[in-house]
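One chain comes next, on its own, written as structure tokens: the form predicted alone.
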Amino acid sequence: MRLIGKAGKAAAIAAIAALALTACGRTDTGTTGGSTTGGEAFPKDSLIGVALPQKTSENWVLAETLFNDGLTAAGFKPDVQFANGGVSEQQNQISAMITKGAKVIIVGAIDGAQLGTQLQQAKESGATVIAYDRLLLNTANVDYYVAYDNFKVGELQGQALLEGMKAKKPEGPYNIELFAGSPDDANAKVFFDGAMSVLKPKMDDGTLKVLSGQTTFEQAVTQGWKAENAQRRMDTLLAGTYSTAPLDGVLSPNDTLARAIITSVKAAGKPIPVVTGQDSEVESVKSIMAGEQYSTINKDTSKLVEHAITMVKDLQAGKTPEINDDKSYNNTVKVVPAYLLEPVIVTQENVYTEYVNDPVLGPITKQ
């Protein structure tokens, strides 16, 4: 997911407009919190609220434009808000959407566990709540979840790390370090758990060594998904643990942090290890082409927004939105019916073909 230029933005918006004019923790336990149905239809020109988090990565900036234009093209009145002031601002924004009479509220939460009061108010008002990209936690008042398969994202990152290191050095053991996202983002632990499902067996058999000893999610987190926090931690690791020992790989949960980690390694004058990422940010795709960042994950924001708008259209017509996963996303109170899109891993091997039809990355990666 990424920010795109004017031509790419126009193409993405056009795709969603064309559609509009046509008809946290991952687990396999728990019970669904009752069946979710389409409910009563509502007017086509209804207000649709979209509460987005802080502008910490390119995908959120793009989502704002796509939601505004896609919902407008579908005949709705969008109210798209960013909560750059933090959780309390997002709480106030959702309350304001309820007061304005929003029929559907799409929530990309800053902290999915701190919106319980507002989501209760939303349900009492008759609004449908859709968790977007990040699961809403500890509440029964969320109807649907639309996202990429975040556990699989982590699995792909773990696989890429192993494959990248083996390609550079066929025989282990390998020294690695683990980075995770922000602890207030419900996705961060899911990404980490997915990666660890691949890496932990290799840590147990000695193939992988984390010389810092920082192997838990709590030890690996990057508060706020901020690049400076990741770079500071990497600086500390390089100056201490890896002052003489080689570093073969770094699990990075997204592209912004991957580039910060690489910046730290370069500043220390050390060889760049295998570094993973996510979101297909333009600068990271260029870095992959240059042989620095090893991998990213392609999660097309336009497709995610497109499906969220499809859900809104179904609800407006009184239909039950399509889901493809009704057992995996337990928010501690209920298992939230989800529609999951498939992520794709990108390395130098497929970077020139994966984005061939992308309006921005296609020209960049054209050979």
Ligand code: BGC
The other form holds:
Amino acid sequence: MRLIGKAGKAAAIAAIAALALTACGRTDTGTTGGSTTGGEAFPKDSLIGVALPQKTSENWVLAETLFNDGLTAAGFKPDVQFANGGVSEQQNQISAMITKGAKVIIVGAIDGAQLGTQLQQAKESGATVIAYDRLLLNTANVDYYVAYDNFKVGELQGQALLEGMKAKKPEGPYNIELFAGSPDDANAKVFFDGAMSVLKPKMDDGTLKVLSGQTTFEQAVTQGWKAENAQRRMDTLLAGTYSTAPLDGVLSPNDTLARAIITSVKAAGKPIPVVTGQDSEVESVKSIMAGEQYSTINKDTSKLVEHAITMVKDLQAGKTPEINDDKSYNNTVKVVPAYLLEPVIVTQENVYTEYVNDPVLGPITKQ
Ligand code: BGC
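Return the form predicted in complex with this ligand of this protein as a structure block, the form predicted alone having already been given.
Whole complex next, starting from this chain.
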């Protein structure tokens, strides 16, 4: 998997270069909160911890820079850590943030169910805990959740898969295979459920066929969101189930796995099926422009980080942060007050317009 920083990403996209763009915005509605509870809750130059997971996609790499820059600009002291070594490293990092006196701890969990002890300590120390992008599970000690609407991401992927196949071949039935993300990431099941809410009725009425029979989340998962795991599973499916039968589409939960699936198909010498994705990764945006990967999802990381920082500023000022969802994210112990942003589907049709205002990808132009 290729990971590049903001500058590299911008340079890579600039290299594809040149077309005119139309603005394309996103609206976030129905917000509540922002009320004052009186006085500063903690000093403006306080330490703010940001515990990020492994660098399993470009969005996490970008988040690191954005958190460092944004928190510093707001006057805070950022402590941003990646846990490339896994869950225990992330646990240690959160403990260290508490020891250093962090007033807010923002967590993008590797495994949202494995941080209970550290989150309890965070609460006891008086810190506020914000789940970032991925929900924190089985704990009362998470105050807010800020993320793109994960179920909607899955729905958009399911719809794109159907539309892409229909555009290539107006009449079904279609043969598809299903891939899901890593089972320790709370988002993975939500993405899958969102996609299945669209695909399952079509499987039931015979429009879609999953010839491998692997239709459950457990059968579809990709441990660690690792490209090599998706590629290996695709190799096996192609060599077995699809040695003669055509494969029309693949539900892929993100861009990294989409490219692994496409690599496998190419190596097998088969035509590329309709493959979905998510994250607007540089190589996938190029692939969409070249007509290989069918779709991605735009979840602008700068907007997500910006909102997380807005929450920190509100907390510092003694205000209740804005939320716009108080029912969707039950972590088994509580419904976590959430601020959800709207994901946007991107195909060849809108790839040149969607990123016009994107700080990393935009503006991209056609040659
Ligand atoms: C994020 C996705 C990302 C995946 C792998 C998920 O939790 O929401 O955007 O593709 O993790 O890094």
